[in-house]
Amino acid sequence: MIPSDDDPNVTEPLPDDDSRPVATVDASVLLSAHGGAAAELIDILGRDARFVGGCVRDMVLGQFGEGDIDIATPLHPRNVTRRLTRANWKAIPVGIEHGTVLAVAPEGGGTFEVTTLREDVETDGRHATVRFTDSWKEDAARRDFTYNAISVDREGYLYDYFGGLEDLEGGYTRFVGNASDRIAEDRLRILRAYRFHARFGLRAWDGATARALAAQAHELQHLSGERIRQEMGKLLVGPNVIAVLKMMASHGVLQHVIPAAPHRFRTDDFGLLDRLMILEDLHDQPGLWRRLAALLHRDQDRMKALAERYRISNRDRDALMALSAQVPAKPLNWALYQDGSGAALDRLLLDAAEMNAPASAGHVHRILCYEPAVLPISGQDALDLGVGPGPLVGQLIRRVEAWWIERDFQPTREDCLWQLSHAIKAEFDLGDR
């Protein structure tokens, strides 16, 4: 150990001798990143810093667009908040304990990831217990993928502990040393594996792999909510769906985050999630509510069950639950202008699934063109044309909402007013008789 430059109380690693890049590429997409404020933050850790995880593996995929930027280092996490804060950075402290901060560049620069080297000391499945180190193939281990375990420094020097490079070439999904042991420590990365074996998986697992997701998919009962809604999201609205769910069924994981069905459904039968799919393709983009709709079959109580077991909130919850097929479905005007024309075009394109039928191109292009429409008058106007405040007033002013929605919101503010005086005049010659 040598004395930092930094906190005299805190002692830095030197590097480990183990870390031999294995190929030179070209880094400038990731240190132009936010406006050059990667480079920046790269030059304020130190020459030691590196490029880690996702956005390396895509950069060497050729995929790397504005996404995430992680960054390990071996600095301790006390340092890298000083060294940040000397540049006027701003360090926000996300997961102090396992040596991440957060840092934010001036006038809205960029937020990177930064974490301090480190090795798993205790896991539970959900939860784990680090030490800082000062091995960067010991940092690398304790990743997920072996393509997620690639490093690249400033220089453009690649380091590769485990075959990442050789796997994405080959479209192998790979865990990092044995799969048993990666996935016991965050029960997780069984939902991961599936996810990033639909993207980058061109050949199938080998039994041992497939076996110990088959063996821990239990667990997954035991992790949070929102950490199965986040992972299934996104496999939902990725490429390959339908293969990786069948894929998932078959391994038995699929009926540990997605409610059992009922007997007249299996839970591995995706034909309305296929149809809807299709459909998909010549209207619109992946829409995660609508497929998980579909996935569960449109049934009110799966999609209940499902809404509580992901802890979504009570606005996704109720645009989950429109799209069951209990619910009446609604003329596209009324639909437009009570629900958005999101909600609309969900309803639209799992309706036509379940008949398996096109979608009207016609009905597609007045909600994609839709904009939202405000009714031309007020209770104010009520009570200028004479009617006293009370219930009254609510009464009139629906119905001739009604009536302009049902006319598809063209009457002008003077044919809505004109409505409402005859409206007003009924209720009174009503009232006399």
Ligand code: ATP
Second form
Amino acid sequence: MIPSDDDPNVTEPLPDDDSRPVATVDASVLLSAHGGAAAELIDILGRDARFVGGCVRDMVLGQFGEGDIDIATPLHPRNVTRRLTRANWKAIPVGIEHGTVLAVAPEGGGTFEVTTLREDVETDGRHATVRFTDSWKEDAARRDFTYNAISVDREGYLYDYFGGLEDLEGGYTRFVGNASDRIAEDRLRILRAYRFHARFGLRAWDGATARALAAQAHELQHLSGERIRQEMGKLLVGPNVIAVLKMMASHGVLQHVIPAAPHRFRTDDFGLLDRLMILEDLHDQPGLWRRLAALLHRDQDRMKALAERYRISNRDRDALMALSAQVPAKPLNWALYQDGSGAALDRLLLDAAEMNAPASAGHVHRILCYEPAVLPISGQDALDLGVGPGPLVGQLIRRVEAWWIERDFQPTREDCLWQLSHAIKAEFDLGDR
Ligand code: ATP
Ligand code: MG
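Would you mind generating the form predicted in complex with the named molecule now that we have the form predicted on its own?
Time for the whole complex; same chain goes first.
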């Protein structure tokens, strides 16, 4: 049945399926999210709205932190929008044809995804055509893994149609339904499988799942760069990175999501990444671009190919390329001034990992405490000292700037003016000759 665009004053009937809650839990951690805005949203949507997906899974594990909150409802998206607007919330139709409305609480009080219960009618390996439904079980059936298909309502009644709780406890990452079919519907699920397995999987895949993942790995080449980037990004900053990358390599998956290594490296050599992550842990400074650079052995061509494949922005591409081994190293003061503390830390840790040596704690400290330094003189000072307008002004200032950087930004404005007047004098002395 398709939910009607009903009169919002009438309470909707409970969904017409025979599901019963399997447990009662304390859902207050979700209800109190964003200062209680989550509970307010459930009130706006009506008593049969539920939390679904990752937030419920994390809550069950006692790991819910600042993650995103997804809410499902049998209400039609038009009705969701109407109710939100009436309650002074903003409703942004981010994926209305898929039933998704972004609900934004007043005065920056939090953002939530509200999705109408739906079932996938047709899929082409990337996109699904959906039909709205009032069946919670149908909605759960189109979700990827059993533990991502659990839902909980505001009273704490927990619904688990496919044994997600048990799998979570046992450490099994199991597709809802047949692994091979579910992967064929949406190839991104291959990457999601490894990402979630890295987080929650204590047990090896069952044979059928492992075979299905390997058999369809080549289909990843048809996925958009954005979707691959998103999943790989989360995977690389999650737990058990090296173990899961090894598994992806041995299943023939990794080669489809990162550019192949030239002959002097091996795609499944994670030594540099491993050493980098040990240093990052030591200094409590995880970093995605750095990890990607290490995964690609800082090879310029591979980094360029990855930036193109993942369709990363020009700015991020430049930040990544700056980590390549081909870019010459700089003294720390120059790196800080010219590239900023983020890039300086990236290079320091990568260089140390490459040399298999500890990163200097003093340098890390300096980088983390660095406040962008501003040269205390400008071109106007050169003009005031009698230099005529023209390219010489910039040259003189750059000369003083280099002197100031070499001295770790310590010289004061007075020192710099003194240095500038010397530079001017030297220039004119030379010119006189
Ligand atoms: P995370 O902690 O990384 O946010 P999550 O489980 O919340 O994990 P999301 O990508 O935010 O993951 O998706 C929210 C929910 O939507 C999932 O838990 C799952 O139920 C469903 N979902 C997301 N992507 C897919 C997909 N490709 N196929 C099937 N279900 C999906
Ligand atoms: Mg999520």
